[in-house]
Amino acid sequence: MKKIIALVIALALCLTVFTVFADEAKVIKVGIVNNPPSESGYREANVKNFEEVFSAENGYETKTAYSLKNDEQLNAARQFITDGVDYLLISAAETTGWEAVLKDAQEQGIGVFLFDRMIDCDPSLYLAAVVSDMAQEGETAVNWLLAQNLEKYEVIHIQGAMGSDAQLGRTGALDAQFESGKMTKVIQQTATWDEAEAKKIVESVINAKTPFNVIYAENDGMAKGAVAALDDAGITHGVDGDVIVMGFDCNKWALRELLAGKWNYDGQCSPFQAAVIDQMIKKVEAGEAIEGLNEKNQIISVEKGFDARELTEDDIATYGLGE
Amino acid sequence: MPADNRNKSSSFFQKNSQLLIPFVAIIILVIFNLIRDPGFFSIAIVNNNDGYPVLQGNLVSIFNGASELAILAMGMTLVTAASGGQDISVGALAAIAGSTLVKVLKSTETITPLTVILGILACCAVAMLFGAFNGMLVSVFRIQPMIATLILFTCGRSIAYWINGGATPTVSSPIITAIGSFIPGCPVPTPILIVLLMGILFFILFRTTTMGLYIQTVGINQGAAKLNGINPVGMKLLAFVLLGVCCAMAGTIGMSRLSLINHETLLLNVEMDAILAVAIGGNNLGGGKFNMIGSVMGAYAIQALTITLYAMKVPSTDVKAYKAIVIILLVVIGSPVVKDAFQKMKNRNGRRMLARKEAT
């Protein structure tokens, strides 16, 4: 009796395995663990990008889970492993606590890709990580500023929430210039990504009648706040103005300000990693090796920086975030 | 005659002894800044980039920047007085209100004065509804205000996101710019005028109705109020609904300043500053007697402190620590223990002087 039951179970298992394999030939199952689109304009574009690339038309069966909380993300990842996905795509809320889940995935033969955010673990636990180098992003912007060959650099530096990745990267490059004496720090203050606070900071500099000719704001919103203060004070800015305005994120509305010549520069930390991962998955499926990885199994996204004098409508449509 | 004058001034502060703390705080900040930079409070008229003359200077920045906080402090004073607790969801509610306004503005092709008025009415209505929700939890279900409003504090900014579905929707209209910065031709920033308007509205409300007295009564002794025919549930509800209106106005100003709404950062952490303004204003956070002027002065004192720290170029990482030091001082000076000690000292001095007078 027992033998018969065992046989039946074995047969059933074989059947299910066969059906799974039969399915697999047609669609690739991916599980995406990401932060919710409400987090920021960046995330909104990021989520949209993944939805577009990993669609049914492109031959994917996609399951997604959004959370800002690490434990909820971990649960979702475990669920995806149980569901038997082929690939797991993760943008982790926190860098720690993922080792066990990633090992599980490896044992089940699930390929793991990290995007946007790194995880503290052995690089062998994931196939590749597509990430931004925040420091490089800051350097790109500062190099652009240096290339403007101004007589003097008196910079108002408005920082994002202190300690965040974006703030550290965007601040680092500029701090190096302050230390070398090439640029003068008029004020360096955090507005914690708050547009209105940025305006107040610039107002205080204007009220103190301290001269300045560059505004380096670590995101678009704060740049907009800074510009509002300039407008109230009758100070010209932008391509033909007295003050150079720099922002980050490349929201569509911000790029339009650039196009109108009211701002000078907008840097972007690219939220478009889906296409790169898609190509890598195709390679893995074809049995080829993934190329271009560094020692940490990373691929660094190419960061864009737009100069108001070179920006086109097409750039806005292609690279702009939001509406 | 000088003796007469002294009596008058002392009686003003005896009647409004609450106002002493915010008054002293502002005076200290003013003196400190004048020593640091004699030109700190100078006001100039400059032409803005639209070509209109506008006022400019730290004083303008302080009054302008504190507008949302001042309006929220007015409403928070009422809630504190009636319920003996604080609403910690005002920032989130302002974000919801601002998002509602943006939603209405974006629903039409062109933004006319009528759409703006409709939008502001809609955002007032939504904020009053949420205020009523908070008020109901507090008055009918008798949940502690901080716990009751914790719900909206937690989910409010998500709701604000759902309303527009985008991270930072922007609107562009000269009318919105006029609300957020300057009406063309008027050199005073519009937010300051809105605060003035709200203040006048509350003044009229207190003068023409018994609302102020009733709210105080409920806050001092709910049971006694009930026995005297005042409905405590209704009064608490009213206070929360009025705070809702304040949130709507604060959200409108905050959104109009830069013609965009960032649901995550709009008036972030303002609830703490609003509660602080009420405390600095000498109001008892346990409810009862209140003084709205004190709270508004408290709001301006907080903004003056922030602007001072900016002007001093205090590094961003240290700002909060400096702010905390000043706040500790203010709160300790305003504490009952220190107040009693001062009172005793005053009495002793008075008696001594009286004794001296009698001796001569």
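These numbers were taken from a predicted model, which means no experiment stands behind them. Residue numbers count along the first chain shown, from 1. First, how it differs from the form predicted alone.
Where the chain switches from one rigid part to the other between these two forms, the hinge residue selected from Ala254, Ile156, Ile281, Gln268 is Gln268. Between-form comparison between these two forms gives a rotation of 32° for the smaller rigid part, taken against the larger part from C-alpha superpositions.
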Second form
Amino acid sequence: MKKIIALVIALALCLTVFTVFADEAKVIKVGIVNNPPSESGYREANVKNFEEVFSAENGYETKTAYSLKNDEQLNAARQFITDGVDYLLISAAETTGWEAVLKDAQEQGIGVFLFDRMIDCDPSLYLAAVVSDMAQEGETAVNWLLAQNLEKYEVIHIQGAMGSDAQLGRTGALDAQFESGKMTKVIQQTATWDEAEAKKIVESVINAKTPFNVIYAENDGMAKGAVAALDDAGITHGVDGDVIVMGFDCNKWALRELLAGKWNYDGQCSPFQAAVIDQMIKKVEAGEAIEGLNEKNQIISVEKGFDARELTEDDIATYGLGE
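Instead of the form predicted together with its partner chain shown above, give the structure for the form predicted alone, please.
Here we give the lone chain, stripped of any partners or molecules.
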């Protein structure tokens, strides 16, 4: 009997030790560098997605840093490297200035994943990038605008944070039209994703009595601000209105503006990259290769643009962000 009790105790001790080591082994340290949720509805959904996936319940010890300033993001990334995280997850405020930090991470054996936005660097410096094709988003939007066959295109162009991947991509296609002469640049100015700043930009054009018939805003919040300026001035907009209104991100509230005919176009930009990166990390931890990457180590989110005349309630339920 004593031998049986001793055996049971020994097995229990072994099981306890195994459980402790198993629990320790599954905790993965992650540092997330992102833009703040206050930036936009898109970013709010993006931050929430990463908080839900990279949680203690899912086996992660996660540190986060939020800033719209590239230098602050760089400092946060350096601190995470010093803290000894296993992985760095980065949505960069700007595309430049990151190479030294990524090299340092690589030298320290820290795996880097980019999400939402690309960085100008050699693809060997990160394991994978789960991103939108921002240039394609711009091309899709501009091609839709060209298909409207307007007699003239007099465009108010409201840009996002300058130097960000989203701004560069969404600006590029429109710049090509300005350069070709097919469209006229009434004003091109950054509102840094801010609704109130976008309203001021449109008000300045209205007050100057400069003619325009298109507002191309690089996110939904800025489009909302632009529309507020139009409403204050009594200028019609949207389907059958005097001004075409275009936004990006596909927040549900913005898509409802399309459905009501108050806006004309909204370009999709998926904020949900966390689950994909989580699966990649698990593969790396298991010693397996990450599959499905292109030559730039990217996985590109499949996205589309929505026309107010074709949008449905089902589209809003399926593709809309937030509530």
